[in-house]
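Just one chain is shown here, as structure tokens, and it is the form predicted on its own.
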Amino acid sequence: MLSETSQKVNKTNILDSFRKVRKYSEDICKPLMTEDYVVQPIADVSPPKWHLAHVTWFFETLVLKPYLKGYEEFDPQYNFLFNSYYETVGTRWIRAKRGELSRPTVKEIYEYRKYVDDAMSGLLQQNLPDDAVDTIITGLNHEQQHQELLLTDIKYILGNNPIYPPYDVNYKEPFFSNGSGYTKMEKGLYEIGYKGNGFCFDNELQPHKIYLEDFQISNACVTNGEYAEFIKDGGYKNFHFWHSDGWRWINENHIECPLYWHLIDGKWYEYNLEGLKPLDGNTILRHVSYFEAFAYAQWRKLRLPTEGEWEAASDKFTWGSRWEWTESSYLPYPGFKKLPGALGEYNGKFMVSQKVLRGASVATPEGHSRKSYRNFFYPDERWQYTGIRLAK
């Protein structure tokens, strides 16, 4: 996951980064009421309390226990409660039942975080072996991933409350200007994958060349107004635009619009973190599934880009406001190797039946995105800030 990073990291910088990342997780939760911390509307959405505990469990289990001599666990039961999917580490509580954990309390989880943070602060002032530094940096990136999930899970929790309570009435989504026109890319060999000496996840390796035919990729992401025209034209009622699985999905689940859209008295509204507001047609579309992205592209007589096309062209357009669906299945790159131990379960075990997303979103923490980053979700998932960029 790291390329020569251990030899170049300044221990003070790691401590500062650790404190900054840990503080931001708690900052995200400041607008919440205690009751908000324990809700789990669906299996994919974890309670905020669980996120705060799980990222803390990562540092306790994978850093403090092996590298801090004499460290005593805060509570041995937490290894069972807050392990997510690491079979190497042991058994765990069922994902779909995380919302049933009324205990430990929110207060106790914050005490857990402080206990682990104090121990980590002491450890980070010691001379550490390279593998410890690597794991700590992975842990910071892991927590940043959960910060993105934390914000989107909070939005789902509140956005599915029938009174649509705001997360924060003063919240303002970061502004991203949309582009226009298409970028033309000539056929030839292009190199994709992570290149450099900083952090990357193992699924971004190894850098390799791919051959691409001539193509064009949109400089703009699809807007709410453009997608509303698809709905108005009967896009959700015409099976010609949909994969068979997608057509079954919208019919079985009565899907007629993007997540958080509501048709009230003939007018579209959208739930945002500041509450339910009239739909802004100029805003970049968000919260659509791969099935919906594909159907929209079919309706436009265009297509989604592959992840190789997206990365090859990414320096030529502005990205970062939405995770963008691609036409690529989530598979290993040539030469991909799993890491040993628990970290080897991080990405490789999920390389089946999912689609790649590229870019970042308004929920992505600062400094966590790069053009080689490979996000991945199942085709029907849309609670993340997922959008559409077209190609031809």
Contents of the next structure:
There are 4 protein chains.
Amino acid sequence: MLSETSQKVNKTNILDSFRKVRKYSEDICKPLMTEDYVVQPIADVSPPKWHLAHVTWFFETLVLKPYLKGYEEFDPQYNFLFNSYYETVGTRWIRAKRGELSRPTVKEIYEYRKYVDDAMSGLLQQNLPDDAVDTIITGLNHEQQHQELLLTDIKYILGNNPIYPPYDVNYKEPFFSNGSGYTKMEKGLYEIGYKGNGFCFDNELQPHKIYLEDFQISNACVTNGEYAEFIKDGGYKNFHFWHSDGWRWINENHIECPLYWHLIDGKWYEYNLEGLKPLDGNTILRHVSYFEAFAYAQWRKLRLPTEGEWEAASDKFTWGSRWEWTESSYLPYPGFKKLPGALGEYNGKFMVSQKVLRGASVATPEGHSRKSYRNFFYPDERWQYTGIRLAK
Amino acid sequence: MLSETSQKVNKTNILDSFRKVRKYSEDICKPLMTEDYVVQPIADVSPPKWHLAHVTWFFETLVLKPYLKGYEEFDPQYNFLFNSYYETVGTRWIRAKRGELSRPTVKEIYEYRKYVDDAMSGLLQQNLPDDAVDTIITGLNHEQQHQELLLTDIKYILGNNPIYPPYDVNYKEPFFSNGSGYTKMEKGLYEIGYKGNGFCFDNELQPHKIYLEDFQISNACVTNGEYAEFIKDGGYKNFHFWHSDGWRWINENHIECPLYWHLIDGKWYEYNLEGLKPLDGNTILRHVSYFEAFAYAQWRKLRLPTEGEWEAASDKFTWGSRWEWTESSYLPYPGFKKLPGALGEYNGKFMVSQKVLRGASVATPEGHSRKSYRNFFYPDERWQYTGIRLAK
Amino acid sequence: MLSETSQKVNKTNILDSFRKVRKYSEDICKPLMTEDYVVQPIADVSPPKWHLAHVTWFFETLVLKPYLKGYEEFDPQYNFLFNSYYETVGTRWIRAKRGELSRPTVKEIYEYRKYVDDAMSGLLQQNLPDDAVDTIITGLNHEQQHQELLLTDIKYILGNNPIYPPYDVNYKEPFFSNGSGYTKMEKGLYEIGYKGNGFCFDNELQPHKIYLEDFQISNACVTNGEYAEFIKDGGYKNFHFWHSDGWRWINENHIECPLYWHLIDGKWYEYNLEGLKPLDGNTILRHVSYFEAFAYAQWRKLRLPTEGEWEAASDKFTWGSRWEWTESSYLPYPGFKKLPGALGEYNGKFMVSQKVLRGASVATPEGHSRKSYRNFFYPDERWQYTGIRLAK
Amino acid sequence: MLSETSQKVNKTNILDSFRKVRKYSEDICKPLMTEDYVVQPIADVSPPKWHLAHVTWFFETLVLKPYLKGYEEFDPQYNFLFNSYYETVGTRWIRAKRGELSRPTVKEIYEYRKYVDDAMSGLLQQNLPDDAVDTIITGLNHEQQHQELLLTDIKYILGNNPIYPPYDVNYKEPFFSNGSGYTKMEKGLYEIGYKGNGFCFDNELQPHKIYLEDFQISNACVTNGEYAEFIKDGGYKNFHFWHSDGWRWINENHIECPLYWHLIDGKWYEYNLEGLKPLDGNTILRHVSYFEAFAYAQWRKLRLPTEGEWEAASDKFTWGSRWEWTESSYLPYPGFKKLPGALGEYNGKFMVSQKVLRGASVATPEGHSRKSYRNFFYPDERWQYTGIRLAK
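What would the structure be for the form predicted in complex with a further copy of the same chain, given that what you showed me was the form predicted on its own?
Below, the chain from earlier opens the complete complex, with every other chain and molecule after it.
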């Protein structure tokens, strides 16, 4: 699905990139009913209409207003409504309350998108200064990030509903073959971080050397069937496998299995975009927290790789179906510099208490992934397509 | 508006009553966009689509299933979704999470209404046992109660939105003239409680004697303008006027005015169903909590009436535009008996920590009010059309 | 125990009353270790040293400062530390954090008491204006109220400790015989409220007429053994007996029995001031909430009396071992007037959301009780010696 | 103060080490009143009597019970009361509720210490197996860790009291000279981790190579005066300097300065163990959170060192007065192995969401520090003697 409609954002044909990326966000929403655009079951999960508006607000605020002469904003109240977290750009509606707002309607938001797209099309046919082009490319990558969130938020909205409506009964998750065995890596100096000429986020810089000891990394990600063994063996009942914070988390939240797993009459079911189905043991495990990934590794008497190990070895195994939890915390690389202005808030201010995930997932838009990409979430978050690769 | 489409529920022409009441719920929703049916900004405010389904569930569960032979339920999952608080009828989706559910869609819920209405029409043309008729009449009164909530919840959903969308720009609140002066009542025995042959709720029974001292009760309700004086005089800053719980409530919630009042550039505005407008000082005050009603009375060196005083004097003043807070707590009358079965949960289990409101409001359906009616809310609740009548 | 050291506060011999009341507070604390004076296991339960200082602060602030010429306060910081809730008298340390303070030490607080007692002794030998005498009498009644809290708070402090230290292994709860059968009362007008010439609190005024229907009231309070039957019959598992708020309360707090009851190896034990002992079925039940009292009455198909019924019938049965929950909410009597100044905050501002308890308890100081006395607590509170008398 | 009474734990004269370490815990408490031993103003701060008992419980449970034949435990309930977090050793009293317990008394806990010390003295004169000696040495290091907490918890207990009682009016914080300028370090491979033959914690192993880029590290820690400049410049009002989590933390908790700083009539005061004093600008800054350390570094356009940088450069500057926040998260070193049994819970299960602090502080017992020592706290914690060293 992803490969046909999305693509690597391309500086030389930026208008085409713009159209394709913008269209793909709307394609993701095609199966939705109007009601599905509105709700926010938990603070982390934003209403789809909010995503559609927010990525549009990014272009309006950071591109059209500064670079398109005579641009008139669509609605002056939208800055307050659709700013996500940029303190630089003013006050904003509280994140956890996005689901309280029935207006603007879905129709109005599609009109907003069209209005901004038309203005952007005009702008993109002009000669643009480099910093404008850079911001547009960032904006397209930003929208691609939200496309992944859009799909995972939709999954949560539908999968949290006790009647389990499918997103699309014919949905088929893109298939990734799972490897086998372990790749051995020799101790020594490796270089990690983004070294190319294309787009990357500021958190992938600077490329730098790290020293690694001998290690082995699995060629496969953990499957549903393997993880079910952990549950069967009492993994959620044995504190030895868990961090202190993780043990509290599973007990306070009564967590006994990955998100979307349901034990019905003694049999495991899993909600997926195609609906609630009996659990498929061969499918690569999805929707576990870092706490669960760590506990599983402890149970296996193995460990998670660091992000350095992962990147150093990443050419040697297949990845891309799951965001893979690493043992690394999300911290600045040596020489990290925040961008000036609002974009300086993009990544740096989140560099505490979160864990790094590497790879990409079945929800990641085509062309948006690379081996130096650093995704990050809190250790208890699991509504993304997260998974486990082991090391030793 | 109310008088044309709603009516007093009528045993002798119950089919006509049924049609009119059912139609009026849908009339209230005519100005809504699909999105407005879905959200739940606070736990107290249910999504309109939930109200539409819940009142329908009442007929399906308590009338059609027991009394219509061969009735097949519309969807077996709806009992879980649309039960409100009847423990007798099984488990239910958590009240505070009604706004998390995008499905069933609004369209499906209108189909559910039609399905149940058709079945009810069939049933109502049969000879029905008395207890069936009684339950239907309760169900219609129940729906009328939800019609009031429907309108006040819609008001909250729109009025809580920072862009203040009107419900209907042409909406005109039904006009009630406000009296003047005080009615003097002599001490002595009075009888209160419902004494007629029509429908009443169990909490209005038994009619019983009470002894009242001499008192005077205002013929007018407090107006916006009078209440604005209280604010201007520092009413929200002076603990002397407040209950200890009320003082905590205004301070923890930063409350400085009635719900829907906004101070913009030094001038008061009020959100109403027709939109955000400059405050009209002559309008009867609406949307205050019991805590505020009490504090206002203290400031005026007066007090609120008890529900007994109110009912004893109620033929002597105009009422009906606001639910008027009384000093009385919501408690059982002497000889109160819960109904058997699920309806026993209708009123009795709420008889603690709530205050009685008397009268009716501009949102109360025509024919649903009577002077013995006992409405009840917690002392901090104010999203209903609540107001203040003073006594001394 | 109580009868020897405490007494009815006596205007004609106020110095003697003062000495006896002040001494009795210290007598209560004799069995304590220094550590017991300091802790606050829940917000409701104040550290004993706080009680000892607070009642002293009352005399210093409301008597010595205004009436004793040249009085120098013991420590200017004590007003901040030992004010309980009088907003009139300035800011104060947060109630829930009284247990955070190790200083002033217990020894310093006894010195504070002695300092104030000496000054008061001097003052009491002068000719005092009537309002000073009235305030002193209020202060002594206030200290008697805190004597009851002191004992119940000590019970909580020790009884909440998993090693269950006794207050005094030789403690014997004062014995009250329990009546049997029901007293029948005829319908008609009764007068309630305080009518004597002695001291009473403002909330007992004005005496006024009420009309009561025929009723019967039990001559006995419910015993441990009778209540154990309710538990055995699944009383805490059946929502039919409970208010909606009460059902939530027992479920959220995992409540399955009265406070201080413990089920150990299938047998009930109760912590009392003499230590943890097997439950005595004949003892009058103690430490239940209003929610539990109501549910028990529902299970018995009976009800709690109103405070009017209780007072009207109170000469006809034995009372005094338990504060008896009534069905009445704590509201002002007709003609209720707050006192001027700080004492105006004594009662009136609590007249919302609380229930009235009538009678007195084994912890009430001798001479402090009378049939018009109105005690009040929230419906979930039960660390006082609360009990159940039924009516029908 | 520290140097006279404490010492490096010594295998060859373990009995002497045991006596000195045990005595020093009691020396720290000498200035306390009985009441000071009991309170717990926040969950992080344990009552001093709990510390004294808990470190004793460690020897009783992990040494005496397994290794001393015929040992009878002092009180079987103490395991439940004084276990801190070892799930392996059974259930335990909730950490946040330690301040609820007035018993056992302080006197009883000193008796407990004596009882265990006597038994330990006997045991230490026997020939002991190696694992017993290792556990004793761990126990002594454990007690030294609690000696630091004991002093910082006492500081919090007294410093949180609005009357600011001094711990000791003659207390003088050990003096550490502060360096100046920056030390330059060359890029290359460095080895970090504990490499000696003495005692170290499991989290300091294995020693391993890391690659560092060129960097400079300050020879001085930030002073009060320097930090006051940051406040004066609006540091707490400017989101640019803060992590997103840190910005929320200061705003939700109304934090505007380091712990123990008070602005009184426009002048800064600081509570220290000798009492509340005017802020000394030359003193090395203490009691800041990681969030504040990071924000200060951002304001200075510098950064915090990583723990690897710190250790690599640590021989080149003076350290020891403050625990210095690093940019590193608390994670396992390559090859980290948990110890078997209860001691396996000592460190590993905390390796998520915490930051590493390096160095030692004025509260660290003599002989307990080394350059490979890894201390760790959550990024908002600051009641330890924490400080800031900058890098670039």
